[in-house]
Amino acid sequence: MTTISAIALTIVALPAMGADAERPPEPATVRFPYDISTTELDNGLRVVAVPMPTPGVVAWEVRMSVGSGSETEKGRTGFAHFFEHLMFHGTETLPRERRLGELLRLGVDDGGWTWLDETTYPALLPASSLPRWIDIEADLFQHLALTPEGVRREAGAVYGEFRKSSANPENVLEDRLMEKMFGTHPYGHSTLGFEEDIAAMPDSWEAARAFFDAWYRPEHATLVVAGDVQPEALFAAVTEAFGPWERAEHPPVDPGPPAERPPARVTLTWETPTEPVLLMDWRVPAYGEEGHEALDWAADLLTAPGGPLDTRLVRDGLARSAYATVYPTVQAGILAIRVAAADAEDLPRIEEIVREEVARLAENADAATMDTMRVRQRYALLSGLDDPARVADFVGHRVRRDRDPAAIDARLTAHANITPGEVEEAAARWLKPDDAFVGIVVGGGQ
């Protein structure tokens, strides 16, 4: 076991503003507002404790480093999401129905979600139930009762979820655009997987077993507990319960970064009326790579209240909403802009405006606007970390990627000190207007 580490976190300084804004700003040191203690078991399981003043309540989160972006085997897309369902089937010692009853007795509210790089199992529970919950989860992750009958039953539920998603035109557009951007790389298919692979899931017990054996191993897991928790007691209990969990004998295949692909356009005409939407995506640096933080600023500058897209599109009545984000993906980054148009006829003009403002950002990232946004981001950070579930999610997201919790401080500080010049440089390099992957959806008759 590694030595327990702890880091104390607060916001120390902000750049100068107002009359002093002309001077070079003092570097801001941004620190997370709670202590973080960590350990790593001999088998590779990372355990993180974040004590908070939430008497009697804890949030629990297990993050597995496997998502749809890990699915390299042909014909086996959608298995990361499939396991989000299968993991609620219980074990031989605590079958599904008994497990549900035990969770009700313990007051545990649990769930799960899957994305490109991870599958996450969060829970909120009374602190008094934590010792028993540790044993239940340790049993589940080591001894999941994966039966052919259970696989067939859950495959039907997954197919139903796929059909529901396929009835949403924007979901279909996003899937087609991702395929254009990433091709045969696993990022190129949706989290749910290809329909033909989902249709074959009822008879895929052996493949499911192999997927579980490869990925659901301690070296791919990060456990975070936030709230009314004592770190040393938590680490001792987790070591006893999860310590026997064995590492994978055969490490799964790493798909590696996707190849570059030429810009493309997808136009989708839906049979029935639907909201006209423009999607514009750029391939950018992945999470942790140089330029990622500056591009996160670029996305905020473009669509923040009073920003150029908000002003020229939403306030001028061309659009109902405009939103931009940079995905925190680890194999390749994506900066995505979504605009919901007021009228489908305005989509060409909206696209033209987006291209104009992206090009303008490469020449002028306004320093005064960035200073104002730094203050807003400071308070958004603090106000967004007021309950243990949010804290567990915030910490788990970052520790799973960076491994070292001290990187949280480093990244928050780096983000707070991004300069206009860095934004301009990143936008000029990565957000060339002609490099955008463009998707448009309109409804029948529009």
The other form holds:
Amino acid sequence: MTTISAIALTIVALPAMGADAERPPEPATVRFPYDISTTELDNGLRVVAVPMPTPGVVAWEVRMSVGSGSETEKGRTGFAHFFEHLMFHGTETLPRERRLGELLRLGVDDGGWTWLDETTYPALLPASSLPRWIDIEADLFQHLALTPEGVRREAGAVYGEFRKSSANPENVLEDRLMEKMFGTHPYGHSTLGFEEDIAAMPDSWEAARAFFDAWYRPEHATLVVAGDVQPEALFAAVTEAFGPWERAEHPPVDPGPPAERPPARVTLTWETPTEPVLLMDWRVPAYGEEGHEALDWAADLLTAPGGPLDTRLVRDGLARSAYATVYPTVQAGILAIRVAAADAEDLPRIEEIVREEVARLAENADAATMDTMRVRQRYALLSGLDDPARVADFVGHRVRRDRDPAAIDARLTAHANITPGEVEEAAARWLKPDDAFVGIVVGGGQ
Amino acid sequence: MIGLWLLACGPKIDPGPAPALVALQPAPLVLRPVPGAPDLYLQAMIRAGSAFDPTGKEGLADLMARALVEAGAGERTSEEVDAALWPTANGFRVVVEREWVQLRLRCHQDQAALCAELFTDALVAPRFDEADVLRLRDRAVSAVTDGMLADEELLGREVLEATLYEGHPYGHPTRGRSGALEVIGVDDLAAFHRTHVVRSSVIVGLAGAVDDAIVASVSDRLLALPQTLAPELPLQQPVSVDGPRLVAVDTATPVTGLWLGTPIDLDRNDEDWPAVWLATMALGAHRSSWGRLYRTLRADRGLNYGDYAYIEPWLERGSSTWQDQGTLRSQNRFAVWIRPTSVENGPFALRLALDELGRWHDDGLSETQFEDARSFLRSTIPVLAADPGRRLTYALEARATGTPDLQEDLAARLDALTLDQVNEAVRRHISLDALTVVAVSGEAQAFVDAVTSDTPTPMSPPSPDAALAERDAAVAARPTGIDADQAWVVEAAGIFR
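Just the form predicted on its own so far, so send over the form predicted together with the partner chain.
What follows is the entire complex, opening with the chain shown before.
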């Protein structure tokens, strides 16, 4: 067992807002504002502690490196998410009802979420409950009690979630667009899964068992505790409780990188009135790949206050809102732009403006705006990271992907030093206006 | 008038001077400095929620509140406000409920002076620039038309409020009605601000990195608030009904979601409040898996995604399972949220929810349920206010509404409870005899027909658990008590016109 401690102080040497434009910006070193201690158990479980001044409160997170993007088996889409539900069923030694009662007495507020690359189990709890909680979680991740009855019952709840989601036109549009972008690759189906696969979940106990055996293993897990925690005591307790967790006998099937797909267009007409929305997505480098960070800047440059989409769409009244983001996904990246139109008739004009501005970015990424954004990024780290749940999420997100907490500072630093030229280059290469996957939803009568 | 209102409802605060003098005094400033805190938190509670909307201008309060921070303030246009805030990586948060508006801003201490200026400008010197106001108005219209239709669970909640509070100041969505919004102009916003955002209706709080200079600057700037008394909020009792009733909203989506509710006469000053709150959490803690409704409908039977219960308005705090503070009303309602199930199982879900509600109400919590709930709620009190901003919101809420600060006294009030007190308090304050049920359904008429008839509506497919079969058979045939002449189908489109 090795222990690494990334000593962190503060962020240094960022150019101040309004710095002399003639002078090239000094290279900046960015440091995450809390100490991070990590260890890796012999079985491959990564454990991270982030002590913070939150007396009596800790945030806990187990991140499993399995999401809907890992679902390679035909007819079994939605299983990663299904497991997020099944993980609340308890174990033989602590069945569901008793587990619930004990969590209440411990004051544990727990939950779960699933996306393309991961399934995460966060909890917020009194620091005094942490020792017992470690034992409860270690038991659960090693000895989940899966019964055919439990699987059948939970499948109904998943169907309920699907119904809730499919009542929202934008969710339906997004799913169809992902299908166009990724085809039969697992990114091509929604995290909830195809409806026919959800309908078949009640009788999928054996498949569930196999999924658990393949994926719920220590080498796929990252455990983060932020808040009122002592790293050494945490590592000792986790080693004892999670140490017996065995690695998988075989690595799971790797879906491989998604194939290239031709640009496509989806138009969805909803039966009832709904806000007209335009989605424009580009396939871009994945998290950690060359160009990903520069495109993150591109997204911000497009939608910053006073930036081109804010000015030409929102301020001019064509759109109610315009957002852009780069998904931090690991198998393929996506730069997604979402514009809510004031009037469905303006959608073609809005799409044209987005194409124009994306093309313009390849010619000229505004240096002054980028300097302001550097200040913003600095304060995004300094202000608002006082919530242990946010810190656990911030750290867990990165350590699960990079394994090494030192990568946090390295990536923050690399991100802070992206130049306008790099943004232009990435935009020219990855955001060709004609490569966009376009989705439109309009309501009945529009 | 606000001065009298504070006097009437605020046993925990100093009664202070006479109302006329209240109007002249500076707006109260609540300070919660935390040495070494990196951030400054600026918050205000303004007694100018949607219940103050003039008839025919529903949506004015919400629009005014949003325009404080999105339509220019002081020397800055809205673009300039955005540009000034953007490097801080923070933004205004505006929360509007029936009675109160909250304005919040957090900034790193490096930017304290800038943020204090932006915050106070928004409160005392909004510009209501016309192009911005029209843009916000357009967005509000969209929210109560297309937005509400795209979020059928929100639609259900608003139809419940509108039904419970028909003809009452709470009876329309905070965002307003689309037809009314269209006639609201810039002058209306300015007049509403002049009347409702005055010294006697505003309470400001500072927390975290608070220093003397910031306190002086904020205090000084707040003196620009008018020295007038804020209008009173005349609240009649909600319309009383004799028996259960049903409003079924017809939509295009093949699911059925439910909201159930009834007015209650209870607020946080009532000695029974912790008892009824605890019991309601045990019945259906928001987005949590331990409530009885959740266990019965979702965990045991997989009928839907979740089932929750409330005795106060519940605006979610981010994506957490907890309530955003500062949204209190002086009149409350008991409400139950049954998330969508299949159209086929809608009637069974209603009967099962009514059955579980009845058991909870009549038989009460068990000793274990009571102890577990108390233990959980007690241990989460510090977790709920892990940063200075949240602690400030609790303090402001208490000061503004004259109710106890939950961070300070909830633990002791919970400790003092007994199981009998809890179960008796539920029966004393909540009656299930005249529930209003709102169903949002792709098959509204069929739902009405099914739940107003004696024909059993079993769950399909039946529960896999044989141990539940007996209860399910009884539930499927359980009368809902809703008469056919107390059930109405309404079209979703244009509902908040």
